[in-house]
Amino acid sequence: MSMPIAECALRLLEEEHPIDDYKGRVPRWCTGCGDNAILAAVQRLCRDEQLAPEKTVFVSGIGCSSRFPHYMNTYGFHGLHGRAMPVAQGIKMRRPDLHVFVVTGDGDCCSIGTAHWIHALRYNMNMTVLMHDNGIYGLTKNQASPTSPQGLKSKTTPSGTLLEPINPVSVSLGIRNASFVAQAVDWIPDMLYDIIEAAFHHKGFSFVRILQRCPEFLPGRFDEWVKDPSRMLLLNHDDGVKVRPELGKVYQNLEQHDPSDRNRAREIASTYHPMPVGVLYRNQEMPCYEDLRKPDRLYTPDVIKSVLEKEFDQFTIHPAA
């Protein structure tokens, strides 16, 4: 039997979900950090595609982006440090149906949780993977971090850091299986925006990094970028992001890029002056990792509950006839 018009319609608005319904507790981020307009970002994301929260993951490892979940009203796994790849990589595998994001620091990533950083590009299993680059350890209080600048002081290297720092960009576009790897800035919201949605669209590893300030340990480390829209590299393409011609206006340093051009993306990656920002690169051929090895069932809600009945019976103390 068919469905009255005025019922369906009152079914379709009673499932959508506006953008409050993906709010979880009140972020307890510093003031002017970058990670509020992440959060902002992947929030609007949430809504627009009209995710169902209770179809959504967000995963995280130690860090102040990593309380991320908390933020969320979806599921969420508040890992340990550095392991918030294999926790997802572990979800996505028994329920390929989920929407499995990442979230993840500089720290986190690029330290402890570098082999597993490494590892998941060469998965390619099918999930979005923000990492907040804030160049600095803010949550214990300001240590270098892989990613902090040449010649920092912080409490770990009172007299500067004597090492270059790690580009994730450019170390994730060294992975033959990489398929998508963007970068983006917190001071530029609608690239933001777009590049995220462009990841979450994207089938496959989506890797992207976000330039994120942290006004408590590293305050004006871009004030350069952020004051002069001539040091901002905007990349433009069809397959890629298309950049808006509002901001086409104030960001008239713009390269039409082929995300398909893996060369020419390591050279981009490669500089901070101009700071690029879009879709690097990107590669839709590259097998998913969880099509090529597919669990012999799907666990849906009926098959943990049975297998979780089937467990609690073992168990079961009956009455007494």
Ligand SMILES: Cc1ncc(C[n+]2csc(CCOP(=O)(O)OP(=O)(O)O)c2C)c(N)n1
The other form holds:
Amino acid sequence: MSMPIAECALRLLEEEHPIDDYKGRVPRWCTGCGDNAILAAVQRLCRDEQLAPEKTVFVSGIGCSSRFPHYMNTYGFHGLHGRAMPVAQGIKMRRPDLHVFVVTGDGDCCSIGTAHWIHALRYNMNMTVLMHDNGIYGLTKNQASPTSPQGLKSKTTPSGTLLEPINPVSVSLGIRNASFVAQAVDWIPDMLYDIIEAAFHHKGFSFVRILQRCPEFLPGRFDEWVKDPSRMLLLNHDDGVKVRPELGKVYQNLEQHDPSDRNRAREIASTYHPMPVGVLYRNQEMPCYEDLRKPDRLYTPDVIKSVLEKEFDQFTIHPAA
Amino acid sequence: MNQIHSPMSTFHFTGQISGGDLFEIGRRGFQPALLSGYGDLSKLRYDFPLVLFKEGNGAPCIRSLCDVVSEILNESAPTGMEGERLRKSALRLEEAVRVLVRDGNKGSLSELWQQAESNLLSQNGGDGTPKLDEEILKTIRDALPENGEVIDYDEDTPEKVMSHAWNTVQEEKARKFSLRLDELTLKLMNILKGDSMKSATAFDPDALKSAVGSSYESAFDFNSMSDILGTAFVPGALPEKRWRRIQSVLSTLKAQKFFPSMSGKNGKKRRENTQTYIFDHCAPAMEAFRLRLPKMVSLVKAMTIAQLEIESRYREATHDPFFRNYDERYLEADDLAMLPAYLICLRNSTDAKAEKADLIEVLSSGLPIKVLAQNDDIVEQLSIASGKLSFGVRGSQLASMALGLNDVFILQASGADLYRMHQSILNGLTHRGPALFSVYSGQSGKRTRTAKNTPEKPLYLRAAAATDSRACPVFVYDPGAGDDWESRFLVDGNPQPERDWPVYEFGYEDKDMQRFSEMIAFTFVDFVAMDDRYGKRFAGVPRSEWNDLMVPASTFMELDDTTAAGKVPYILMIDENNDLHRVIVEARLIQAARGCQEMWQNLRELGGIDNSYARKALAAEKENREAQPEQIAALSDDVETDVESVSEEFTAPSSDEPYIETPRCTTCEECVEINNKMFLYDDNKQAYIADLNAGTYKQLVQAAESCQVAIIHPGKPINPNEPNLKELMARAESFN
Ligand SMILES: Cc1ncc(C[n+]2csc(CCOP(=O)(O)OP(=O)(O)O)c2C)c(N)n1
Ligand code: SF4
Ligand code: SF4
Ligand SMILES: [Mg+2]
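With the form predicted on its own already on screen, would you show the form predicted together with the ligand?
Every component of the complex follows; first up is the chain already shown.
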């Protein structure tokens, strides 16, 4: 036997987690909803990586997509609308040993949560962010979101939206500290899986925008791409995602794109015809905020007490008369 | 052949001066010509003196004085005239410190610097040099790093450098260990604290009172509070067994004596009695290790249990028997890596024979024991039966021998290389297994009485010459650096490693003051020529007798017997007056030099320079390529076929059979919603047709229509009696 004692002791406990170990409650999404595909890909990833359920946490905001943590049998935090990222950052700060995932929607991330999103990109903390972009507020039943197509009639825009949608990938690429930006679609499962896997393995804030079908309120929204593989553009690279050979047969539109090339990434991101799928940008050198802020000592009761005393010594307290 | 009995040949073969004007070089202070520039080392900016830094906080722990000063100049000297003045002053001070150290002064860098300052200031301007400016002196002084002890090169340097490096590594280990220990302790205490907060004592009126604090204690009735809280059911109290296990782990952690406990009240350092780890013999080190082994085992166990407890992963059924049986037999180098390594400093004076067996035992033990084997005499006189004397190089033997042992870090160097190789020293000390540092100090055994009358050559020069002359080549074998020899074995610390002997330019003037220069090699023979004990192996030849049969020793060694016949090898040496001489060399010394050359060639091959296997493989490959270019083309064809076969992974069955393109399924629930017996998800949560008989053809067609990615192919119905088949088959058409 040639193995250190700690490893032996853990090996004794070694258990194989089948995919069912990661399944939580039964999803209440509409049938046909693209969220299901994303959930399946994530559960596959957890199984393939054998993530310890007790060391994994899913954090979300509010929305259909944000119900995700309930469907995972791991730790989870179903937060406030738009506030998934600061919660996740807090978790990562205190528990850098956990695998942190954030699940958010286009409303959650690009409307009410925009400020948090931009700053989370800037802080570059190690977590995997899945932004389910269905171009609509689903949970509250059909209100336009910042990524809704121009002219979309919805409950809040009865005569059609006036503005062009924002492009979450371009916005992310605009933040200097961004370290991983990718785009996926729910209807190419293997590619979706590979992109989420690459995002998970990237050390830093990995932002994945996933185009997600909402058959309930925007049926047919992505049909032109779903039905016609020639309208898709698959990005291929050793440093990003390598397109599987069997996919290459159906999706013949491939581009060799080096994810370190931010300028080309911006060009690719700006077009939907064809629709790019893959890792657009990746920079492994970008430092993570939790590493920059790593405490150099242990917060023992003694240390905490002495820090507090020092702080309190700056004040004089007059006891209530 | 008529020259064979010339006095030069006679000397070469017999070592006897038998006529002519050959003369002994013994008492004339001869030294190899290439050393002529190294009269006063304090004038040179080289690797010594060294500054040994304590508590570097990540900064290097060993630096040369010269590098320290250069760095200050790089960082704080302004440009232009002012910068130039600062540079000049700093270099003058550096030289003054060098002189102080040469003259035997000891102390910290700042002490010696201050002394040098006042020495220079007291003669300020008096000796014709420019005046020193107080302001500038202060700038330099402020930039000097603190906590550095200055040491010059002497026979104790290897041991000093090694124990300093060991201490540095040790302190870093202690820091990490203490952090880890504190973390485990804190987290275990938290578990116990959490438990005690659920216990009855936590609801005791007094406990409640002290929790509230004095300001508001009158606002509460702690007795009723205690009554109410005491009735509350608190689930999850620690089982007794677990509580005791955690307690026992905590006390083991607290009792450890391997490192001083750093965490005292208010984070102040508190040094406690710890054990020694530095020894001057192998046996006591092994004995100490053996005695401490049971304590190590229990500490390692306790830390592992603590880790499991903290992560709530201790399972009694599994782990109780595991830890009960775990003893020293299972302890691994990785387990010991966090504990202190042992350092054994061996000097020549220790009884080499007795120590050798122990040393092999230590090195092959796999334990984290580091050995400094300092050699004070590298050219050994071996008496052989016939009474003749021959030479051998002892230093290399030990290190080369250790190469045969597994997992031992080895560094061979001379003391002069210590600074250049200090990173390797640190690597060896952090290596998890044993390490051998074989270092030649530069001494030449006990000095003979006659030798004592001649001025001693600086030890540093002899040590440096040992490296240059390949008498003590530098090499590193680092088993942690990779899996193959290419990454583990390095000889590039040697000058001009691609050559048998390094060559240097040597300049001189003739009696008409005409300047010449030529390239000359520095060989093992030159190294031996520095050693007074072997003066008799050399004979000076007056210039009038120089002739073409005299060849430089390095050239002579390359000649075969026939071409060598009649020729006599010489080296260039200078005397006390700096006059140049050709000095001829005895044959047995040439023989020894050849042995040394061969040893160096072997090492060099191991280090991948001029490697005979590589040479042969290269030649074979070249031949091969020229012969069959088609084969290579065929090879890349193979690769392409592989890719093809991967893409054939999913094959569509005939259109009669119903099927789903499972890999494209987006898990959208549509089909399983229609019939969750006919459609099932596989291990990747993607749909396939599990049982055609579990539903109707109608459901199959409906599912195909609902599937947004259109991957369900209904095929032909299996039950010909199902109603409306005609219509259904028409609808199915577009999905088949
Ligand atoms: C502070 C706050 N404002 C508004 C809401 C109402 N609200 C709930 S979900 C939602 C939009 C969700 O849209 P999105 O993030 O795209 O999620 P989806 O349902 O589309 O997956 C809104 C506005 C809320 N819950 N909290
Ligand atoms: S409303 Fe849309 S996004 Fe929400 S669950 Fe239904 S299909 Fe999915
Ligand atoms: S309907 Fe299609 S995509 Fe949806 S689960 Fe069934 S096979 Fe998969
Ligand atoms: Mg949405």
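Here, rigid core means the biggest group of C-alpha atoms that superpose within 1.5 Å across both forms. Positions refer to the first chain, counted from 1. Just so it is clear, the model here is predicted, and its values are computed rather than measured.
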- Message: Superposing on the rigid core, is the Cα displacement of residue 305 between these two forms 2 Å or more?
- Response: yes
